[in-house]
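As a starting point, one isolated chain is supplied in structure tokens, in the form predicted alone.
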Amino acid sequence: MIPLVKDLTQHGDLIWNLVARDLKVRYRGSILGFLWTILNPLFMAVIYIFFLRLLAGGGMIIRYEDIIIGVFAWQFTVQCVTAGLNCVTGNTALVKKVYFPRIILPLSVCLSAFVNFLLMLLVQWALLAVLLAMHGAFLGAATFGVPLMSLYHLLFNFSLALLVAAANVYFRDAQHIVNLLLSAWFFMSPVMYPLALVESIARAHPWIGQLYLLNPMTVIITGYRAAQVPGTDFPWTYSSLVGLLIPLALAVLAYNVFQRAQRYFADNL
């Protein structure tokens, strides 16, 4: 890990320089430029809670405010893998001509889905303000907390980040395979509903809940909505908590297969 670090230090220059690049790869020649990264997941949520009443008829008690969190927080981790995917195979030049340590490659692409992220907050604060204002709530002191937990979250798209740049390198179909997993991984994480739906559903059936639990983007989702929505709570239990062990674990893994699968990047591209 310490040789890691100082090699990450020493290249500082570079991840810094394609971290910018992928900034400005992303909204050159786009007219409204960093508004469509808050435009998409803004109007996803608008899509998401169209439906959801459509389909629910009324029934179902939907909050905007768990909506857009659980949007934003989702469109982190997806840019974070989609960039991933391509982060090795689209820089072949650069691999195969320049040594430098190839987990900056993931890396960057992951930075720069951070900082979008971070300036996303603003805008989902100013969102969650006026919300919670029309019901007589307010943002509680825990929303300072926020980008210190996105940093956990931003571990744990890293980890997948590795995973699927090595992935593609050797399976080509890695990125259809992706896109596969990341639609299922949709539907089975509270993006577009609360926790307490799923723990009603599973009344009957206990497992299913603790099961559902495990799932790290339930436990990091519900954890932004309890940080900053007035009466959310964390579901402390044995299986959140292995939720929130689960990214740790994942990072060694990944960490791990990068390293060896790197040897083989230059003559697999």
The other form holds:
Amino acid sequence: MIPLVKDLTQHGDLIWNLVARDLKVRYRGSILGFLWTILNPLFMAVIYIFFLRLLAGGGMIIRYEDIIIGVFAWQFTVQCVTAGLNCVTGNTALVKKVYFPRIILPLSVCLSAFVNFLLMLLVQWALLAVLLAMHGAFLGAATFGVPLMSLYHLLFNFSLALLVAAANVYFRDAQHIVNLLLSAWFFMSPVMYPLALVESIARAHPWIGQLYLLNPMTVIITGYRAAQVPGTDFPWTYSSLVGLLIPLALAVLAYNVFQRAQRYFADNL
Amino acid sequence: MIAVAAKGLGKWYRRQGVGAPTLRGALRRWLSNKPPEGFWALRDINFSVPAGETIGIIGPNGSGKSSLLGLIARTMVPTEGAIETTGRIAALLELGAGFHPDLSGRENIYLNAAILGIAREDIRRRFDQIVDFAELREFIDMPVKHYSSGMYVRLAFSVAVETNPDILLIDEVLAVGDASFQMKCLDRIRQFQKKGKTILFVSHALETVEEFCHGVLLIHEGRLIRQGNPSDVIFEYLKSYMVRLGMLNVEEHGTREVEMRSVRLLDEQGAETATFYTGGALTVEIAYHARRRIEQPVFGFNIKTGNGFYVFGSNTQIAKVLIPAIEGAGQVRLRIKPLTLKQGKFFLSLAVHSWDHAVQYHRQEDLHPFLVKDVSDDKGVFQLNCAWEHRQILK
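Next up, the form predicted in complex with its partner chain in place of the form predicted alone?
First the chain shown before, then all remaining chains and molecules of the complex.
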């Protein structure tokens, strides 16, 4: 970890430039650039809510607030993973010619996705405040802890980006596999439904509920919801604690895997 | 002080199929017990470069030159042996690597500088010089995707020369850009040399290598074949490799009733060389052996450029030099003076045939390559003897 810190402080300029490049390219031209990045998850949220209400009927309560938080958080992870996939393979010439710590490539794409997420967070808060006000409620007290929580979310996303970035260098079909896994994972995480939905199933089969809480995405999204929407509780169980700790273990694993793999990046590009 | 030292350096690559590596391929490799197939891109490389020297790396395509630069730049890890470097290394990037097409020239300068490890402050200070050097003042705020390839290269080179590294790696990047910009680049490289920087220079432009480098490494099939002073190594390279690798339609045929046993290209002092100077002399010395008595043989030659353009050809018959009859060993000398060829790579063909051209005894097509260096500023393939006159008629 110490060499990592040294690398990163020495190449701060490069990281900053790469993040700025990503953001500039994304928002180039106008405010419309930013608008699109918000409209995309917003449309997703609206479509999910529409169909879920249609499918579930009146029996299940699905709140706009939950869906918006879920979709925004999910988008953050998806952005990091998909950008991470191509961050090394898309910079072949650089990786072959110039020495710099390779970890900067996945790091910079995750940081730019993070900046993006923070901007979206402002939109999210505005939306939530309006939605909550409609039934006379206010944003949860822990709302201001959300940026702090998102740092942990960032660490998790970064670990995933490290793994997929390295994998994609060695087998180029990693992107197809990852896309497949992402869509499966999407349904296994409480993105477009609240955790309560799973809890009702878990009453019959408790092990399903415990297993479900091991998913870091479950605890992260539920954490966001618990912080911002009054009346949502975080399920403190052993499983959810493990789910919370998995990103830490994953970070250590991913870092080591990436550092080992990056030695031979130039050979395999 | 040694800037770069390679000790028993080797680089092994797994032989890869067509296209990108896949999971299926990886699984198959993993499941089958066969040892992975591969090849040594470099093996047993030993050399050291004293600080402040410029070293050319030459060799045919695929000989391992770029792998060697990759190992020096630390973008690759050696399979065996070690490479040691002292000082900061920078590589001149190939055409716009690290540029983003949607960003302007200005933004790309900062981005590229960061990639090359130049402090933002330095770039800000030197920004105007960089833009002027690249001759891109009025286009600097335009997205680089609208740049021509020449503009791209100029921008890339201008940033890269700002790196001020201790060791500069140049991989054939100077082949692009127009002639005047190339001159500017070479000037910059001279400045680097004056500042005592170490330069490693991969190039096929042998004339440039000979002009700039203190030493040359000749690499072929991953082995360091020779190292030494530029003209010797280039001579050997031209003689033994370019010909063998069939860069031209090299061939040798004939009845061999008369055989050219040795051919030497000599300079004015009579020393064997492969590099000649415009305006100087070139002597071809042919030692032949005739198996039987041959009446009135004709010796001929021609010279072509590297891309097959026939420059000049003549023989003893045309020149009205009658050789009555030959038998056994003998020598023929062809003297070209002044040499009016201009800078470039040329190929000499030699032949000995019968008076009526019916029998080719021995013909060596494009078998003898040589370089011509030119110190004048005139352009073209030949030096024409020309003089200007000016007269004012009316005022």
